[in-house]
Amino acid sequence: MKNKKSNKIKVGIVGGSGYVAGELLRSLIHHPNTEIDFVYSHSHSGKKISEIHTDLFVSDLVFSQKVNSEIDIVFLCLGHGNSTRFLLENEFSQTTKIIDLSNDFRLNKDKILKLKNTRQNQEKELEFVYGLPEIYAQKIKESNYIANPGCFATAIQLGTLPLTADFPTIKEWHVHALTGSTGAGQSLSETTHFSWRNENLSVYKPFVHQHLGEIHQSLKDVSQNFEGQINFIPMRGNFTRGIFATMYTNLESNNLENMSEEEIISSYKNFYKDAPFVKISDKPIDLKQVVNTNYCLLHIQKIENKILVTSCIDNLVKGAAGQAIQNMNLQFGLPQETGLTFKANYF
């Protein structure tokens, strides 16, 4: 369903003053096809957009109370847990479609919320997909309500995807993986203030990363062989934005020791053949060649009896809010790449 006067998608965001709405914000203004109906903020009803969000000050938009039901689209940027519960206090349309950015559907056990339809006194089931397009891309066109993925996952999966699918003897992962401090989010903490954070590295969640599972459920989707371990070190960087994550596996003892570099570099390249947002870099790569941008880059090596694959993404945007736009596109038929162009912040 689209606007009928402007032709134009009609968006509603909820959770409107965080990083990642700012970073949707400022897409979807400029977005060709997108008209933005409402963004919701409990907190800051009232306001103008440009007084929480200061680059956005060419935008007279203005936070909302409400919720308009009969949305086209309706983009939830809401804490984990947090979106389960708005969407059970709020109804929406049979056509509304729904990109939730929380980790509340992204498993396979919590896919499915029932919800009561006090419209037609009846319940009814929203059953999320998993919105990670490089694999999922037609489950993305055929369903009103996605799952976006986590940003370290993102990064993670792309890097592993294509040797898991092709050799299913791979058994074991190992991911070092650091994030800029934009990734906990706007609300202040200990590991956040930049008196704490400047020229100061940390590592937190080892081997148990609340992002583990999508990656597990992924992989085992493109390898039902797959039974391996993922051994994560998740690091707080000294920077504001992106992921810079490198995982190796071991080919020897993956039955895989008389594989050539070239082989599993085109083995990457044909994987992603149909993915516009992933690119196979041939020299080593830096985090701020993806910064401001939807791309995910990778760089494949082998030493030795070890295949490095180096995976940089800007962490709100292919990590959330371009990644959320792309399913978007996905969702009303439009090119992925549709509103999603941007050059890195190199300098």
Contents of the next structure:
Number of protein chains: 4
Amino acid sequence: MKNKKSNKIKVGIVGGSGYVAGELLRSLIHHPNTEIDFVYSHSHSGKKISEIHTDLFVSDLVFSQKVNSEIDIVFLCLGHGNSTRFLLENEFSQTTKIIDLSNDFRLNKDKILKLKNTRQNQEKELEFVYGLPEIYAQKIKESNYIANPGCFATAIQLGTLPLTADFPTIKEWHVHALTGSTGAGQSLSETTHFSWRNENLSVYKPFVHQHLGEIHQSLKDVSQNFEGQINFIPMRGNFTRGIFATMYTNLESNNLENMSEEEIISSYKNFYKDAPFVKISDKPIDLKQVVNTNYCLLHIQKIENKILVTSCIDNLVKGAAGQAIQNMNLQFGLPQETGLTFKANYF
Amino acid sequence: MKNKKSNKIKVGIVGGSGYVAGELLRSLIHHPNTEIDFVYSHSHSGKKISEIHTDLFVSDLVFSQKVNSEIDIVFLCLGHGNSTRFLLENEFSQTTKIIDLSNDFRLNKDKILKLKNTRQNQEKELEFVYGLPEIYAQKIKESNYIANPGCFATAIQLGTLPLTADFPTIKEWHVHALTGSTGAGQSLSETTHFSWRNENLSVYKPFVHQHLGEIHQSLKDVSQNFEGQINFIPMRGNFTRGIFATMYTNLESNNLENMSEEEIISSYKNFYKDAPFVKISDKPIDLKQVVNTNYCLLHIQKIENKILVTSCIDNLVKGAAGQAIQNMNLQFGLPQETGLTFKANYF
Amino acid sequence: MKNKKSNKIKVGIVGGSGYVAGELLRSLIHHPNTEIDFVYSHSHSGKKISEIHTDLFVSDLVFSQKVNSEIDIVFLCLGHGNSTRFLLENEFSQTTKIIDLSNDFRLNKDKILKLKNTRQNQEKELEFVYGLPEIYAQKIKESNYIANPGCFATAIQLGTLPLTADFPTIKEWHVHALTGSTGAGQSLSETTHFSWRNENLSVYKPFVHQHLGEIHQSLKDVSQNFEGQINFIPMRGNFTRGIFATMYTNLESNNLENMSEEEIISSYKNFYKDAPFVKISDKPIDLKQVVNTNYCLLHIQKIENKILVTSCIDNLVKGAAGQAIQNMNLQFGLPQETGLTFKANYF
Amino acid sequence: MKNKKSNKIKVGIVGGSGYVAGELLRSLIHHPNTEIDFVYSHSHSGKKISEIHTDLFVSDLVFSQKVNSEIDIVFLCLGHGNSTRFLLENEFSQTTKIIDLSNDFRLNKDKILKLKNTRQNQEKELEFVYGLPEIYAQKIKESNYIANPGCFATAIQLGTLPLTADFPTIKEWHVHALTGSTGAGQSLSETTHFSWRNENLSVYKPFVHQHLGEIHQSLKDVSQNFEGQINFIPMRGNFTRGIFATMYTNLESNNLENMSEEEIISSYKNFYKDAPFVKISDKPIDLKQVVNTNYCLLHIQKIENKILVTSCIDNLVKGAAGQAIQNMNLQFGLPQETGLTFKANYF
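Return the structure block for the form predicted together with another copy of the chain; the form predicted alone was the one displayed.
Full complex below, order starting with the chain above.
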């Protein structure tokens, strides 16, 4: 029994009571190569996970306050800032891989975490790689420490990267995106109250959303001259799951007015030729085509002198837990799709 | 200016930041015979009401911590139990009418409130009348103190009273009703979280809902022999406004099997012949027909040996604020409909 | 009785079974100065209006196939193109005012309708005025024939007009707006099917929406040099009522980088100082603040070097029926607000 | 390649463009033991299935008008009445298994289909077994022809069967259930229009729903003396997926007043001890716990003298396509859960 189990990747989940941890659990209990070793939750320790993630009524897993430091991989599903603190207080083995789902280590300026008091009383540095598999698959395979991208950032990067990479003169993207309520997490607030949010819409953090940093960083990484502006208006939508984003750039102001739609679509198809989870649709798309899946679906149109890209993902899957598992698969040499071919539910 | 205003009914609202108070404000600012004197809120004193009821952006009213004890009428929109406390601590003039929207004074056993320390150091008793205008209009006109019915109780009583009154042998009603999220108030909880409630359904307090007391009391009042059972399953619906209730009784077990559908519908039409806000539909009904109105819409069918009554109201209007205004109109000798002919929004 | 009635404005509604006609009916049955003379519907002639507009169960009005050509005012709620045909086939008296809610007469190039075969066998021309009261109130008062603006066009114009008027150097607006399902009318289609639209989002007609024409026309009218681009992405939202629009312009590229937020907000407040239905909020806004009202609510922010305007309206009220009544009020010398102070429902 | 494939069950789907066929496709493309041989659709022949089931954008399957009569199993997803016609017109091999998802063969009186013109010019009879695995697993294993239960019928039978079986004196169940919009299929109608259905509720076919026949049949099968009444009120809910049902019986009128809650829950647990997809929750349940899964979740309470059972399923999964696959698994000797352990999406 033990031996049989030991072939599987032993997984720990920290911050186990949140929405993202719930999606990790829903996914990993069916993943053919993993077994869940512990689900850490300070506040719910001792409870069955099904008391919080009530759809997991067939699982006997129990929240724990103990961390197994010899685990193969640990997913950190903590609030922004808390991952750093957790890693400073809890040491893992040299071989333990870490996937952090907060924004603590996404930016180059934050990517190195110095751990001072290790067992051997030596300094240790963890260097995180930005976990967007569509551009950093090779680095992810070689790294133990992954900073999983933000949900808006994933949808927007996957929509803007190919064109920006191929046409470095692009100076500006106009981006608009709506997120479902699960993007705001489980905390109760006016804007997560059903009576308020139902049938309602609102803008938040226009032009200054915290995901802009990682988007800029990736765009510059694929196009060193990119000094462009990303004008981003995020909105709260009246739905639970998903991100629906539109982004356009004016070809004229970018001296690209002679580009045909076909050339541009080719640029996208070529960019994603090895990416199993990014698909280009030749028809207009709608959000529910990707809900409960790990896909990012893109639609690209040239209209007048503009290129419009529509991009949608499930914020909890490709925007969080699914992408984390995709990264884990890369780290462990598994096909990226392993355990991620979910039945969509569409309606 | 002052003189002109003094012809209007001066209104105070206590507990002004809740959903029901919001509906009272939305309604009363357009009521032709009222002017709002104060909106009492302990926690929001000093703020404009539009900071809380954000759709009332054209109003300059400000929450106050001061109560005008000489007011013509005060609406108490406090949590259950708090109305009693408020009235013990705040004395009003002899002529001030009080409409309480909590369940503090609805039952006969609770209908008298003894106030000990009045200005003249004398005991005073306030005797509340149950404010369902469709059966107690005369009493309401003659009383200064009204206990406004509960929302479920309104929908269910209006659906069961006529048949129960006319056919005292009825022994049992099977009642099922769904309420919108505003029925649970503004407090944040798991079941009011958008991510949870959206697209979801659940039962609560089956067979033991607190409104059963007032329903039984009214049914007994119209049918002295009524010893019947009311089997009531309340549910939380995934919508914001409204109550949709079905209720049926078996004619056979009640020895009424020879009653025709026409006779029964006549019984309802006759019962409500003077009730401006109860309408009998000869077609199946849907909830949105009454949303944002003060109507109760009923549909009555005889199917096999059962009578099925479908009843729907807006929980915040006919189920709370609208009914309170209807009671106020009665108390001040105004037509019941005054200020209550709202444009529905249907969609 | 007749005499008493004759003081009221006699109204006819053509195309009476659609959503917009329903909103006109809901509104006009409570309007203090109107009486509904006929509700024309070819397909439903002879039915009670409550069979189609099922929330109007208290109304005894019946759809008719007869048009009263001596009516004081007629509202045309027909599909685009059908208004022209209807007016060619149905002649009205010289004094009958006409408010057309289609896009047949909104553009200057379409604003004159030639009627060939009039009673006196003379040619007659109807010249339509674009019915946006916030800029054309005076013209509307003096005209018998009004082309009521489109819903998207209303929300976007009210958000862009003041800045464009005051600062003629503006070259570009980036506009994004979501509309509720009632914007698509009653016709059944894949995108109006509940199973599809619920929890879903999609783009339609990006950059080429038919309302762009009227928006450009008005912007040029307030700013003769306006040669700007309006980049407009319309979306289908998963809600029934309302339009929520964001629009921004880059001050830098418009040589306006020194403008302060205060100056710009002042520009808006000044522009709308006599407009009873446009309000500037100093806090971020949400769609439900205006649902079931005739208000347009605006929020204006300077962020970095951009001005962002958020604008929301109820598509069926300020975006259609309410604005039509506002125009009627102007035409008949009534205060604009008459009959339009609806109780909002917020939730 | 061919050989490898031939180990898999070859599946045909008839009526491939509907919601249920979509769910079958979503499920079967990930089922480890099946390969899809044809997807028959008269109206969409030649189109890719992803043109209709737009979330299946990674599939290259194409709708066909040709039926492979040597297929291992065919699922009929046709409208009620059309399965009979299809089978009369299309002959399958002796070994082809058929799972019909309409109500054509569910009742004992309909369970035998006589095929007149077979290849050998002989009469042939297909005898269908009612495909509720929780009571008929053995029969299903042994039969080639399965009549898959209705969605309401599944939720209600799984909630009422154990108690009815163990306590044959039960005379009456009071049942109330809401269904999502996908239950009504893809056809466009007033009640499937988003503008109508959103935030709305309505009753349909009270006490006379067509699923009552199969429910009665099963209850009599487990309790031969069952002559009870099932009072069933179905409702249209404002959500897309799921059935939420409550059902209660009065222990007193059934002479069972001494039964404890524990005894009754034991009765249910024992009844379902071998049923992998029926779970008993010891806490109140909500609909989303089962959405996009094949589970039926039950909660059982004794309250006063009544037993209340709450039952919920996904109407398209356990109520249709999932249950059909569960039946297929039984027919082919596979574990019932094969290919049915979907990641739920909860929110």
